[in-house]
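The data below hold one chain only, encoded as structure tokens and taken in the form predicted on its own.
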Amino acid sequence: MKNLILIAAPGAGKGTLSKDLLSKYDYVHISTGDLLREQVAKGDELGREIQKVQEAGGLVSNEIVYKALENKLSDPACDNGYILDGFPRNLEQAKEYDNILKRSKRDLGMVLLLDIPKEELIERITGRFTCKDCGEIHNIYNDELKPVKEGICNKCGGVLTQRSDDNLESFEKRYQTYLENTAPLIDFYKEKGVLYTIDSSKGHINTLMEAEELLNK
């Protein structure tokens, strides 16, 4: 399978899309979380130096997640291809990946960019609510997920919550920041040949299916 970058907008859906792909192929899921996470567990040089500094409560640098992200690109269980899930975020990210694919001798792949008004992405970050019980998602402007009963959950009656950030302040700074920093990838990679935009306002299962088509290609 082709590696796999994803940008999109916050709410865009690339959360769904990437665990719709995941379940259907035998893709390795990289986020920077995990990479951190993982490389902490091996106890290694570089493993230690990332655990002093989130136990200072510090920031990682961009240095020690291109040496992590390295460190995963050389598992043989990426042969197979892999998701980058929120990495690169901005054009510096992009350009040093660009170098660490050329030092792991691994292929781009294909960039995918799920494309969505954002009036729809504010009904879909401020219209959101989960239930704590099953975690089934619900939607009180979409009449496919909205609940039957207010606050309640459709699938097993638990009780519904949201979460604190999903409002329309906090979207808005989110999505500020999308604008400023990882919507310049756009460009970078449509230059580069790459880049193949989804229309993920259709819902997950069409966004899946054009997903499919461009990756059978």
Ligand code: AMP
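Requested next: the structure of the form predicted in complex with the named molecule (the form predicted on its own having been shown above).
So it's only the chain below, everything else dropped.
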């Protein structure tokens, strides 16, 4: 299977598409956020350093991220294909990723851009509620994802909670960071001829179907 990079603004459905693809295909999910949190859990000096940066909402130094990623890519399980989530986050990381790929003898694969108007992102973010028990994502503004009983998970009956950063003010900050740092990756990958755009405003089932069509090309 082709390796995938997902590029998407906050709330565009990157997490949901990863989950949907992982439930059907034998991909390895590489989330740099998760890899860094694993290092934090070790409780050593490096872990403490990372934790400070994460808590302040900043970006962890490139060297640390590259090392964690390269280490993960040395796992033979990645030979079947992997989904890169949260990396690259800026142009510098995208350029270094080319070198990492050469060193680890892996292919860039495809880059999927989840496209969606900003107004819709606001509804998705401010209406998003996640089940505390099973992680199922709901949205009070979306008929497909709306909880049947307010505050209760449709799948397991658990209690729904809202992420502390899923409010309008925080969304604007995250969106700005996306526009400044991550959006320039679109042209970078377009020039390489590996960028494919999916209209993710039509719901997660359509998004998955479009992604699968591209994967089978």
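Predicted model, so just to flag it, every value in this text is computed and none were measured. Residue numbers count along the first chain shown, from 1. In this text, rigid core is short for the largest set of C-alphas that superpose within 1.5 Å between two forms.
Core-superposed comparison between the two forms: CA of G135 displaced by 2 Å or more.
Core-superposed comparison between the two forms: the CA of R106 stays below a 2 Å shift.
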